[in-house]
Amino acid sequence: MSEIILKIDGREVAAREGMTVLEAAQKAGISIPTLCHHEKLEPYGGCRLCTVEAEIRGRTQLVASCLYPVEKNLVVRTRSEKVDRIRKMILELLLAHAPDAFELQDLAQEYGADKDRFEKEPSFCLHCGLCVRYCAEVKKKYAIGFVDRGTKREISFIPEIASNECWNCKECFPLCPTEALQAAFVLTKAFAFPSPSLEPAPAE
């Protein structure tokens, strides 16, 4: 593949054709925050924290760097007033769902996000999809998926599959930026294999 030269934060960066801006930045040691990206998974563009300013032929637009392909003469700014404002808003929305997530707290401090700006809706899931996609794309097991839509959307293990596949795997656990995945797993395990002490006593 041919080499493409673009500028990221004023630096000339060499990238391969087909790479995304995020991949090119990471290769050059330039940090762009993201919650839903993983090198083993297809680009998702779910969290939008990786939003950057991309300028090509004099036109500037805000793009998700994990999805936007590199191209010749592309100029990228990973930090600007607009970019920082967008990331701050995204973080404040996410903090309403998972206010105690360490990863979010660190980013909130960097971008000056107020964790109390929005009313709390503690689902603890950020909808990054890492667990769902890893199980489907890497493990090919499909033991976890999304249920419901919109603000009610959440992750759920499929008991029939999880009972055979998940107990000795748990490779998705370290990917979760919050405690939502572990909580969902414990809940599924409790329903799939209830403790004998919690089962109703037999009728006499």
Given for the second form:
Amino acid sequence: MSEIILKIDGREVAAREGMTVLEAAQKAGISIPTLCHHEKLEPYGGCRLCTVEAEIRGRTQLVASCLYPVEKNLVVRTRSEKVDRIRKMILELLLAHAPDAFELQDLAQEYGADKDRFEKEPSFCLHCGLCVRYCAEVKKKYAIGFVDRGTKREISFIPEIASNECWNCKECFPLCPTEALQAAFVLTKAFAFPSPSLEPAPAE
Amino acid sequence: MDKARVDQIIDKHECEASSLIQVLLDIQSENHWLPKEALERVAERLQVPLTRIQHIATFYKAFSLVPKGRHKVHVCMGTACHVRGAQRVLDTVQDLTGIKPGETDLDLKFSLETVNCLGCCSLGPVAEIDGKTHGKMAPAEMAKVLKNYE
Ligand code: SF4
Ligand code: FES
Ligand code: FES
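I have the form predicted alone already, so could you send the form predicted together with the partner chain?
Up next: the whole complex, starting with the chain shown before.
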């Protein structure tokens, strides 16, 4: 495990090989906004809120810091006009889907994002994948997954699994930046949970 | 589709999780849709979470999670067909079958889809039924063609 020195916002920061820029920054007490990141989960790169400028060998790129591995002589800028503009845009787009999400509100203030810039399309789910990934990677229950694709993508519980596993867990609920997850659970419970049958479950 | 047949298909692909899409395609092409019981069996045998299968089955348009009709009607709405009156052909099909694109009638006779260019524009307006191409369609011809399907 060799040590790598890189520069973040003008400060020299030491990191271990294999760390992401986000981890290195956090270790040095430099904060980068994130939405889809979670320490217990594999990097996902879904929301792009953590975008930073990364300069290596004179070339500057915009990268998702939660995915980008640290590198020797890397120069990172976590705030710049361009980065701020991108984050503002992302926030405005997300706010069109979930106008009341707390996490977004605070960031919106910081970046001057206007929650009414885009026409509202309250689907509430921000496609961060935290619930889906937590259930799969940490709990290994696979009770919830994505269905469909693109703008139509939604989360969906597998009722048979959820009705067995979710009661005593619900660990994904607080991870959701909106209330989409709880709403989906309540709906699934009401409409799709297998009704308690009088016969014992058939043995497999 | 019964469980034994699903098992046969799975065995043909050597029960490999990496053949998931092939297995689903085989079930789809034989059964015309993917019943839940079949997917549960695939999940169990290939050891792939059902959520993953569900994601894939809803991701690709080739798969259907609802029953499909015996005859698949694809009306081309591509540019060339469009300027030659594809909309009227589509309207005819909708009137006669009572279904809209993406739907299947209650008798499971027809499923209707629109496509964007079937690659034979000079024949436009084109409709494809069960893989057979019907060119130079007009409302009256389309009605005649549909009558041939039981
Ligand atoms: S329901 Fe919530 S946690 Fe799950 S993907 Fe959507 S926004 Fe993320
Ligand atoms: S936190 Fe990096 S892309 Fe979401
Ligand atoms: S546009 Fe219909 S076949 Fe090309």
